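Only one chain is given next, in structure tokens, and it is the form predicted alone.
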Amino acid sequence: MSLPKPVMRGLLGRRLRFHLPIAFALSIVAAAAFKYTVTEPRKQAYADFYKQYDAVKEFNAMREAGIFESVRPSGE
């Protein structure tokens, strides 16, 4: 009374029909849930952000604050 010997003539190839589907088939679910959870609400923050942003009164403010070496404040 022994066991029987393992049958590992075409192992590989019957568990990755099995597998490679599946595998397949999550990483879509993965690629879509990433999608439109993470980079649709972010492009949509970023178009919020640049509907209402002014880049010159950005830049005003940022030469009166005196952070650039190359533009004076108005002031002097």
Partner chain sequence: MFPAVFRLSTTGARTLATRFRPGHTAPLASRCYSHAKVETDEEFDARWVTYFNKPDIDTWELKKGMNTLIGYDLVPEAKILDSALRACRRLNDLASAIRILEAVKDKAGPHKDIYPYLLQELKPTLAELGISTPEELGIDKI
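Having seen the form predicted alone, the form predicted in complex with its partner chain:
Just this one chain is shown here; partners and other molecules are left out.
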């Protein structure tokens, strides 16, 4: 039984033409998925935290806790 002649040229080119678009597409999808499941929620969490943040109130709480050296708690 004699074997038929297979395709012997352009095999790598064919493989790349098939796989590279998929690779790029999957990479873009992975990047988009990460952006929208991780970075955007994180940014939103920070925005939400700081929307109602009162810096002076937090400073006074820290001052009363006695952690500063430049300003002592109001009692002392």
